[in-house]
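What follows is a single chain, given as structure tokens, in the form predicted on its own.
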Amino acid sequence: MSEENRVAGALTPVARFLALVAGYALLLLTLTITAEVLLRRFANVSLQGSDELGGYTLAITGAFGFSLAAIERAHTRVEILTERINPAVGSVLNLLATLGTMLMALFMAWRGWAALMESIEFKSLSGTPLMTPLWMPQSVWVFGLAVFAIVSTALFLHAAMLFLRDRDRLNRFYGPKSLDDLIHEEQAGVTARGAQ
């Protein structure tokens, strides 16, 4: 069994939380445009806002599923090279990855908290027949984004400190997932819902 990364450990239980909050917004958001179709096929009636209800959903499901993603090494990573560049390189790419992660991460923080603050100040409303006042929905996607800061900056703060103390172990934590990685994964799974 391979060593368990304790920082994505700790850091798993609130992203996994807010990515299930997601997962049921979404599950909420298609059962709303399924009513909405059905009405306007069969009762020629409108939920009217289902659309813009959608748009909200999709940026904050977004903002809350970075952080799991973050953790789980599920962002988007070109594997083709990494997996033949010797080590020592492979482990200041993928600090540098981090660091990127981090960066983007706390970029889209701050301009989400103008954008919010913006909001505030001008009393937005949606230009929609709801006139949803706009800081209601930024609240919660910045709130997503300021989770994605912290998990990112807490991964990065810990591929440094593996950077200059154990460069193996940073690979193996902020790597791409390798193929015995991805088995391990699938086995654990099977496992779990076995037991179930």
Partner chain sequence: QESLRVAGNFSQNTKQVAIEQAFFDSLGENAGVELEMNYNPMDVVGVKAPDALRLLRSGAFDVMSVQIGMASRDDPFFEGIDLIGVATDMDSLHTVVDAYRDAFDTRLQEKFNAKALTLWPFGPQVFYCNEPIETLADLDGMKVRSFTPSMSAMLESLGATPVTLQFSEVYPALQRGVVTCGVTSPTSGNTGNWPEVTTHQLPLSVSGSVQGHFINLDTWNSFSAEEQAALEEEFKSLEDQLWELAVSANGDAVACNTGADSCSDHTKFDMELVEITDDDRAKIKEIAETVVLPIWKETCNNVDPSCSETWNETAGAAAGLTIN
Contents of the next structure:
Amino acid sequence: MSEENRVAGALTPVARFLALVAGYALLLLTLTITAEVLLRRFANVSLQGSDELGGYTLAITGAFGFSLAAIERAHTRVEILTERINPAVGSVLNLLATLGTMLMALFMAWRGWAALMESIEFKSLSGTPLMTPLWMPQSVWVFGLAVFAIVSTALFLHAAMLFLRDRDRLNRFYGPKSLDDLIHEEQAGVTARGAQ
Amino acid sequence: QESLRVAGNFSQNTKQVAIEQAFFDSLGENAGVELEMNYNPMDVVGVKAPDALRLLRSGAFDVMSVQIGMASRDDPFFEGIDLIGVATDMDSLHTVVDAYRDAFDTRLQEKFNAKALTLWPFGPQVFYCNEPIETLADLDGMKVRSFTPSMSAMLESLGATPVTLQFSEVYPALQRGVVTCGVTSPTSGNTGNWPEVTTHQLPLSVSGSVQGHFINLDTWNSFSAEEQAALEEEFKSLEDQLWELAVSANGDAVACNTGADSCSDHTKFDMELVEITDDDRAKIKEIAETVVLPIWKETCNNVDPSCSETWNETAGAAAGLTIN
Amino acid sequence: MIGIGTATLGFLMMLGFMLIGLPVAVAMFLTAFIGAMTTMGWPILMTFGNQIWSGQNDFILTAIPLFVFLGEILVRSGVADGLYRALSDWMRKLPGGLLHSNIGASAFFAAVSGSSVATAATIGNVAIPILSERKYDERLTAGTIAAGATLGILIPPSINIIIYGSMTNTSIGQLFAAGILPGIALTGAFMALIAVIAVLNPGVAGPSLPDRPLREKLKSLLEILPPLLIFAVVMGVIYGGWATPTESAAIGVTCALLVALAKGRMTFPLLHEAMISTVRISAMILLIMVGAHFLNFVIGMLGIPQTLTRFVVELGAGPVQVLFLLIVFYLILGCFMETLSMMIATLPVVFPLILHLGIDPVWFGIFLVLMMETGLITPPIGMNLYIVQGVRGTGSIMDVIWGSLPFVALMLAFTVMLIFWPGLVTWLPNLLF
Ligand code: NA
Ligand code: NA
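Output the form predicted in complex with its partner chain next; the form predicted on its own has already been displayed.
The next block holds the full complex; its first chain is the one shown before.
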């Protein structure tokens, strides 16, 4: 088994918890829409707004999931070059990848915050029959973006530190997933799918 | 030479967009102002209608074609130009819009750093149903697509069940009977082929779907007084064209939807035309007074306590309605 | 408005960012950022928070995590494994074996899903672990799923077709009918291609298994029941007028939960793992969409689609030549734009040209959908490629790209065939309307 990335390891529980919250939001949405469809059909009643809640759920699913995807290196990279290149150059590219992710995450959180502030300033409502104050779903969303910004900053700082001290580990932790990691995950996956 | 970033209306609204595009192409020349235009319909650049006021305020766009109903998310005051049931035909809508214009523009300048150059409607918002109806009373018990709080309130007081659906889902929903009726303008419904999946058209207008062209105030102030005057004149003629279109095109669209011989400019279908009764006109007016206006007052006064008072003095006076 | 040269430069810059290993979403974002900074300045960038919110707060797209969730539950509760075991009993003797069930399952699922992306996520989730377990060629496995899933927007219902219909004043009912026969024909063509590849190179399919007795094979058909039931319910609620296509995705998840409960497989750990996996995959897709949305905004503002379209128009050719030029044009554009944005951005300029040339708008709608399908599996921006890679979670995106390549060629050949045999598209809608 390969050595664990301790920074990623420390952040994982937070990210998994957020993903679970988003997962339950999806479950709740599923049940709401199912109820909406059945009520509409059999009781001629509409909850009005399950589509609106669906939109919020999607935005929050993304915001809450970005961190986990970053920690687990699930954000897609094209690895044609990084796979073959020599490790010294590779470590620069891997550092750049964490830097780029951090910059994008910081920008999103910053501008997301600005959007939220505008919604509060204008007392904006959703403009749908639910008349949801926009700051409610948006603050949950901005919270997710902020966590993503913090997580990707931590990952970049860790990668930068490793770049100065131990580039081999930088490549193992922040490069494309190695065969080792993959076998490890494969076993976990088989266990998860249970006895067959 | 001034370079203007312009976000136009939705490209589905082909007639309005064609007028807009031609207008902006020749605006500089016609107004005698050196202008370089970057015009794109807003869906082409992925801009969403509710964001319009924010995009104008920040200067991301210099001029935008704004769907006022959606942009009112950021200030319900603007929705006051076209509240459900206040104006049930295009002439009275014109009177109401003109009465509200100054208050509207002042508010836009103060809060959103933008100026209204045109205010015009898409056209009457009318009913398309896939079951026989004769009057509004027949909507009782039917599922009808709704997209604003006022519309839901109106439908509920008619005994209908308002259902919220995204616009792109309305056609299949009407086809499969998820909803019985939808509300849109005769031209939009014709363009979206709604008559394929509906049978009865009630051309009673519940609102006019008012739109506007707004310009960022910093951009506006960068023009000289003469330039501003010339530009205002040009925009005035754009507004007149779009009003003219709303009246003539929607008349033709109703004729085409219902298969009349006079149909000339739209796709011909064979919906049944439902006659508007005086009772129905009265009913809509009554719902406006008892349901729609009180709800709007609460929402709008929550942002600005003088909201309903301003409305009473302007739009309300023109329409002969008062919010108590 | 900028020239073709500058546009190409921007494209190469994005390609460079991707090649040096920046995450795809980041590469798109940075390219857009630099493009906006150099041509339009700060105010454009500052409103991007509102635009991300508007882009991600979208009910239609909610179908994506819901269909991913549905797939995750089916995979983890063993339903999908059962289905594949059953299918393998029947398909194992075909050259190419289970690769055929990837295509079949995609076509099957496309009839309930309005989006190719959701189809890719679901079928990928169900099929990839099973085929990987059976030692199928990784590239072709990924390729069949990425390509098969493109059927999602050709076979009705289809969100893209609804948007095309409303933008071009074309009957959506006719367009839906027009997609059915080409959908079936393309499914058949995919299967034929797999058979040919498997005959030429038997190694691509897993080791051949002995045939099973008919009794056993019939018994294993029972395993097909749960997914068949979900299919029937999801179809039923749409075509019976109970729900919109997006709502049907939620109904599908409810059914999948009930099936897992009935099978006695539903536990909290299973549910939680399904949720976490769903959120991780959806977030990966959504971050790329943030990048694509921003990039599309900047590309649109710079007038790049119009520049390219004008270039095509100015060559002044007849209908067939223009269609061939459009194939090349959309193939290039499909390399760096998300497909729906690509359609929305070009239609206002291309569609009048099509009408001018007397090309049937219903036929052109299907042509355009085929070009979008191709765009979904051409690198560097091909949503299905990334989704299949995301679901796989192992190996390189290059495997998915290589595996999809034969299908890209086939789809282009199919599109060309439709130019010379338009009846395949227009026959059914003319019969029905
Ligand atoms: Na489909
Ligand atoms: Na592509």
